[in-house]
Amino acid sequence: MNTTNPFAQGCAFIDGGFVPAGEARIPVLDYGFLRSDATYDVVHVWNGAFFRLEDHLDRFLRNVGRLRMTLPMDRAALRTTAIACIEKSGLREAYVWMICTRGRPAPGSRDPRRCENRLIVMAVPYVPYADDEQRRRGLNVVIAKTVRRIPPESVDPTIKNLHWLDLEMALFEAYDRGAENAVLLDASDHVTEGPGFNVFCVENGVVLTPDRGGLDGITRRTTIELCAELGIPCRVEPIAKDRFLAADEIFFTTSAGGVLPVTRIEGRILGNGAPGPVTARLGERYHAWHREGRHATPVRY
């Protein structure tokens, strides 16, 4: 452990200055805390380089605008600040969060238009979504029965947000049922997403991913591009629960781990109990893109 660098366990930019991530604070009166009124984005740093930083900036800035918020800096300064958090921390594998909260209301007012929005940028050590053993054997998951995904007509999932209670409760259900994670359905029994990941399945050699109800994930976008590169057919369309459960392969995608295989769902063993061939090809090519420096923004330490 680095005992000389105060930012070694993470660095945050908040209220105009840099502090150790563990010391970053927001007031309890901030609507981001009181009302989950915030948007955020998370980009990962692998081997000292950001992956698809510009795409994450695009999405974050778009969503800040869609929530009618404003930032105290422009895109170039935001990019510089994100990179500075990594430079100060010295982390070579990390997550960099960009968060915009509604902020505190003006004294005597409840009008969100009168809030001064708050920007937080922070780098923290990388923690993988699945460990090496889970990646090798594949995840054991269930379809959540006790909770449905918040409908997009209520909270738009393409605006990355902190409305996670449906996702968290589905995760607790998965643990109670002896599984490691859960996939949520919408009100029409169509697959949406899970806690922190997008969902894919493979049916007769064709890769499928839901067309609504989930985040437009950057790793999801990368996977669709990987399919095109590898000549694997890929479609974005509604996927009913029964069709999903009958799929030949299932996998998740997330910035916290790339392509994650699923080998057991609702007690059913997929294939031979090992990650399927399409999933394996996509996973290997995903990591190859990192090794090749695709979409990389190197950090100067």
Given for the second form:
Protein chains: 2
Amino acid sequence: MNTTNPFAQGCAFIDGGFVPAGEARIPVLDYGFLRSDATYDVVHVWNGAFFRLEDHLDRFLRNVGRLRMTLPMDRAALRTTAIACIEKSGLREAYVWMICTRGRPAPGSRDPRRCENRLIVMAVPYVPYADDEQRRRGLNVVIAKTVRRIPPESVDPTIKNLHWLDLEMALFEAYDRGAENAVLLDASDHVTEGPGFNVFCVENGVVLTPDRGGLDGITRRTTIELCAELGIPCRVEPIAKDRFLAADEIFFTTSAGGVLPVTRIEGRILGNGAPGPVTARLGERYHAWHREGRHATPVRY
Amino acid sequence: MNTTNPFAQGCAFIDGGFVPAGEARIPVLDYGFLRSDATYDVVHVWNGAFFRLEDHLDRFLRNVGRLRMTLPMDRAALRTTAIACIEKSGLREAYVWMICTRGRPAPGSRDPRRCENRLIVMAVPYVPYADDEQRRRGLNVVIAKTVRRIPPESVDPTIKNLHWLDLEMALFEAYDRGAENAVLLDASDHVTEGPGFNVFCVENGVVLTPDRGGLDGITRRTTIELCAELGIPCRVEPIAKDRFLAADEIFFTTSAGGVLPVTRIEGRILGNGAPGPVTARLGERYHAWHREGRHATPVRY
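Now show me the form predicted together with another copy of the chain, since the one above was the form predicted alone.
In what comes next, the whole complex appears, and the chain from above leads the way.
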């Protein structure tokens, strides 16, 4: 990597030009900030290749439409811009954010229909969700007691959005309780998701993930496909808190690291404190898909 | 007003300096944007004087603490900065925003505890929530059917926050249904608030406003005090949707215009389409308090 490259710590496309990611700024008056009126997606780049870029583009474009916003460019140009951010940065392990904000209302107006929507595309260095030690021993997490996930009736979690205060407050609670992360429940005590990840558990050899209350994560989808490939039964259905806590294994999925084992929850130790066998198999196959170039869009640096 | 003043369309204090409000930008990487991890307050300036500035400072400082954030200045300096934004702008009718964002995490970190919190103070021209015609004939509103207000169990609405997607989607629904605005219900069909306003109704001469599910608005508080002054009974209690729809009068309260009458809801006409007598009395006294200089902090331009 060329260390004199101004984009070495990330590259953002905003308002028609490329700037170092750290210098990318949006107007305070943009409703994407003042009203968190925005949708986004994050695709990861591993070993110089995007993973499931087209799936992320599908989801992002669908969600832009669901929020009644319009991008200033078409899908092909968006793809080219995402790749250009990586090319300019030279990053081989990275995240590419795509964010569409409502924009700034016309002077004297509060009407969101009259805003010109803003697109931001931004490549930033990969920061693993869990470090090597956490991956080896598994995460220590809690079920948040002080906050519930924002319900789909208020903000649809499948429209990937920046409404994270509940997730942030759950993180603070986890830290207070000596844990590393938190899973949030819905109003009926079913597990939903956590800050930046979907949740799974394994019960009598069956992999389970909630059917609602969280994002339809791309890594969640990959995990369901990995189960099919490996012949592991997988069901998408409601998971009550007590059932989740009694599971044989628990793991999280995120584009920021794939399959992340959990070995302590609410102080209870799972699998003698080592990642469970199903979690380990899925994690290995997840990395194998990357090594094998599945769903890869290589970048020409 | 000096039209060559670069701050004539607003003045913002951000990252230690003053810039025209339209040029104020925050880093895309600030969690205040990427996670809507922020709290804010908006105080209005009328005829060259802040209204209830100390009450807004009280609430803002309390909420900054509740989100475990720290301002880069104390209360006295914050007050001085808010006044300076107005002085520099020369605006005599304005809003002053105070926003505290989580800030940007340390490189390689996702830990919100390690962020340096950011303060933005911004004076912008007053944009009335309702125009003269709407004030005269009353607003035409709906009860949102497609979305519920984010519940206090997820994001505490008394910590004034930028989680507005539910409110924004309710606005789109209102427009689709030929109305001007929307009131949101909670999960148990009780009224909460709308985009930027608290709700009230009048039932047999008694003024009612919900006890939970919405912001503890400063204009709401003023209205409760106005009722006391005028000898109008006022109760803060749960209001079911059907009871609200059957009320004699409905009005909204907001710093962006005071007491706003509603004369059509769900297609039903209230009070023969003219603002009700209790609403009108409260609106008149609200303006009288301003004219009389109650709770005023005059600005020396």
